[in-house]
Amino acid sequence: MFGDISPRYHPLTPETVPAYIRTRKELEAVFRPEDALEAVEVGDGNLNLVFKVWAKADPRRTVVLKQALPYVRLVGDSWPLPTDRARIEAQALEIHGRLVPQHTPRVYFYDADMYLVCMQNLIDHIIMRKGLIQGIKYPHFAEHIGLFMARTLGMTSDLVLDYRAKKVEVARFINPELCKITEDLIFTEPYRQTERNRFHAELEPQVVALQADTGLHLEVAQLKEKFMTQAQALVHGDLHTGSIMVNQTDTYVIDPEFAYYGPMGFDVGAVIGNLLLNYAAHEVRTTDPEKRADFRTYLTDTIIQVWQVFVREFQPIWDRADVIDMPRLYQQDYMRRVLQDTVGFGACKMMRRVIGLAGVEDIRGIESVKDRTTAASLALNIAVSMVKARHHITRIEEVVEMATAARPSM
């Protein structure tokens, strides 16, 4: 296994987990010693355990515990993994609560024994993916998640924080298997030959075209450098709609266990390549043409306020900024090459939960082995045109006019 364990470390179980609630003295104002507690492992992630943990007499006493186990779940112990992202997620969410409060989940405490984050559980709330799935629309996502970025990008980049205070935080967010994994996942693996990759057979020649395309494996390369490289901002490291809890007036961003710092692009490019993936699920999830034009007009207008709301946020880092050190001329190239980084990781993590080891419901969830096909194939030219067109994108709307004219090859 990875680095030292610690002597306290047990993986809980849910048999285990009443007793241990029971020592934690922060939870004395969510938990009364006369409560019967019930818990529930309800991981369906690819890393961790978690638990949902709540009172019988009143279900809405309720916390989640979040522990890392010391390898990939996805995979077995034969994939070791450091318990050390436990502190990692545990010193984002605190970030993130103070910077955007309204927009993290509530963290009772941290174990650093046990590797483990006990938080607010969201239960008014549902994973975005599952609802955008179903067809709901959030009519204030983008006003939050542009919100959120702008905050937790922007004031922990070298715009806000003094030189030391930044290379410190650098320091303190170094996350090199997490990060590992991303490299791997995300921009090596779907483009070439691996057996973790992940995809049908009938999506097999579309996959070996793109295995063979070497201008597209120079731009995933330069991508690539760059997030090995640009130590821009704290991002997220892993902003895809199953780390968003949602409901009709809320959003919360969780599981920021990748958090390291890296080019802010790809946390924005993770948002707007998930709900182009949902997009092309879509193709085929709903099959009524005027409620699937309806839908996904809701997704592209989204992608759009999304980006829009997160310049707008932005600008009060801009206003406090020297006009010498940066001139409103620099200012707007920052923001252009942010946006085409967008495009780029945006489209890399498309391919990938198309082509490699861990794909997302969207379109892996689709019954009809055609169906799936088609909307897989959708997502891959969209990313494709992404990828290639994002050195001369300066708007975030011509990423919308590549997807509504992309068709798919299947």
The other form holds:
There are 2 protein chains.
Amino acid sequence: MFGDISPRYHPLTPETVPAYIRTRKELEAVFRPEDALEAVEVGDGNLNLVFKVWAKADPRRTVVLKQALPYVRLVGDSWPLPTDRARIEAQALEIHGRLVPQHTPRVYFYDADMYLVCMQNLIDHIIMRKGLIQGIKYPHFAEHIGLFMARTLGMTSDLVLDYRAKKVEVARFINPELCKITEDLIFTEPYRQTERNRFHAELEPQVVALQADTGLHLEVAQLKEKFMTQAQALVHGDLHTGSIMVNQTDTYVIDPEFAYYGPMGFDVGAVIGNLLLNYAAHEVRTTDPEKRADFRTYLTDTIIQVWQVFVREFQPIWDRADVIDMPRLYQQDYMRRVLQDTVGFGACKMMRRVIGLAGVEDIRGIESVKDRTTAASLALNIAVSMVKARHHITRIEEVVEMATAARPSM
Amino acid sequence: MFGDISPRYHPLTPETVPAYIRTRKELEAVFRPEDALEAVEVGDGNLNLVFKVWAKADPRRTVVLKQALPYVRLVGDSWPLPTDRARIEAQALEIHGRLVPQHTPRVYFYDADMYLVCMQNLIDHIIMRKGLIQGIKYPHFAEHIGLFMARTLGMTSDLVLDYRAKKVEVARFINPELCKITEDLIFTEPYRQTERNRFHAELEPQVVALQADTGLHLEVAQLKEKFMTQAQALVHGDLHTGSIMVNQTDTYVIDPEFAYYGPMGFDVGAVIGNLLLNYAAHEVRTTDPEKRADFRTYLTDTIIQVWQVFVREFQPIWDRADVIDMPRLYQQDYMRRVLQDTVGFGACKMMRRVIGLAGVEDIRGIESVKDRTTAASLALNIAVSMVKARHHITRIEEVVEMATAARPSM
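Output the form predicted together with a further copy of the same chain next; the form predicted on its own has already been displayed.
First the chain shown before, then all remaining chains and molecules of the complex.
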């Protein structure tokens, strides 16, 4: 897991990709021997090289190569990071592909020496975050992601897996280094003064107040503990709108390299928290009040629907549960706890994206400092009200009520 | 983990033990080449062979060999069980020996092919359960076990271990087969009609009522879920008074073959639940009211003291915690949650010992059926009140108040 780098490992470049492709017989159905291949590096993440490769003669015959770097790309080689995450990603994609093939990119192969996954290039889709920033609605998204989460979370939990299979999976998906990134960047650094935080000076009074709030620290500490100890299901671990590719008909979930056995609410919260970050951004991004209200209603309706679909698609799992061992009261209690976790983790995801190292374009991409501060302030206020209310929340509508009631402080 | 049996494996017998001993140079400091050795099999557990071996010339030169059988001894070879538990036990003993050497038997060696641990023979100590049944008080027990649990649980948790070390330990102590025994025997079977339950007919009305109580099922389901998902610390996993050897000055914890990463309250609850089973047994075992009251006061004082020492010895861990990341409010909240888990798991341990397959001598050893029913009924009533009150308990004294207020139903 933390072993030496394979002697066969070398980072690819756009120049070396075509020759590498030729060595892989798994791609013989995609590329022909006579094809001239083109490749470009497009990684905008922090941890990996990502190459798109296509046949010059037919750009629709194409794949993506995702290769792990042995350090965090954004920070550089001062932050070494095991390449084991490529194995985690390949194995998680394999499970997702089995449970929800319609929402998972096809995997062609995993190269264990190169820490490289080769998969379907989603050429007809865009990163959902970019679409939401432009105010594009995705009418099927809630149905798709609700199903994706119900299947990938429910079917990898103790509710479905055999006692032994579950525990073997927990061990297989032990993912310390990427969990550590989450532990630090989501649950620790936003709540203290550190060099890596990235909020701008105008927001400082609000951040200082938040960092001095010991009641908030208690909630975050509880959520961090849950993240570190609760092996409930195989979570994606980074399910924000930048890990989702969409168009008007399809939804694909990519990049499960943070996958590990954790609390289901961490994934559901990531989706909802990122929709709310976008909601906050449209406070200033959309100036026409009618258009703004309309898109925000789309976002809040989507939040409600995501949860409702998740619950609906989870139902088949409960339907086969033993009602002595898991009485109805327990089933309701279980889903309520997942909702409360969702609210708590969603809030933490929002706060880290405003205060911490890795921001989101929804808010950090706003050019005017004043506008950016307004959106950031609103996002923080929504998040703080969520994290403090989470123990008492019983309906997803309460989250939407908190979001629509919140106002920016500055 | 679930591999084939080693070709070198063979179950020892008292006759083959001396020759085996001669092959182990780790024992050269214990036995001399000229020693005649004697061995006897004394296992009263369900999973293993246990041999005591000594030099005929000096019975104080002695060791114990504990060898895993590939099936559950009580049930026979219809219930196969991986011998991996011998590795788990040896590794847990190594950790306990490092953290609390004064309460851990010395390990001489672990033989991975024979699934065998060779350890100190505690010839000056008896199984605590047997002492308590006789009404013997152990004045240092609370201090010792409180320290043992604070160290072994606190020091193996995320509060102390490095993020990576903790997760590697979680994987190393994945222990599916023995966890499954707990999942079935403690959290499932007592709450339904199964062939393996072992209560006697007189108790049936009370058991039937308990098995029909869906509110109780909810609580047990939540606790089972916690047992199956919460990787909080390296728990002993079977810390009843039959896993503790004592005399008037010493306390040793043996048999950690059920060890895995689970909730701390599972161990603390095992200790307290078993003290309460003994408390219930003395309802009929001690007929002199004054003697009974006196011994029960010893037991309830011990319960309070066990928790107080646990909290006191846990304090050094909190003293070095980062107070931004883990504010005082969180520390108090954490200990309160461990207490509430303790009460819930303690209650489950009590119920299973009355209803389920493996009883305890405290109660099942009572000859008169009427008396046995009285003690069993009292134990169930204490347990049910505990498991239902657990969410609101904030002080250990409340547990004692519930125990002293409870009466047998029959």
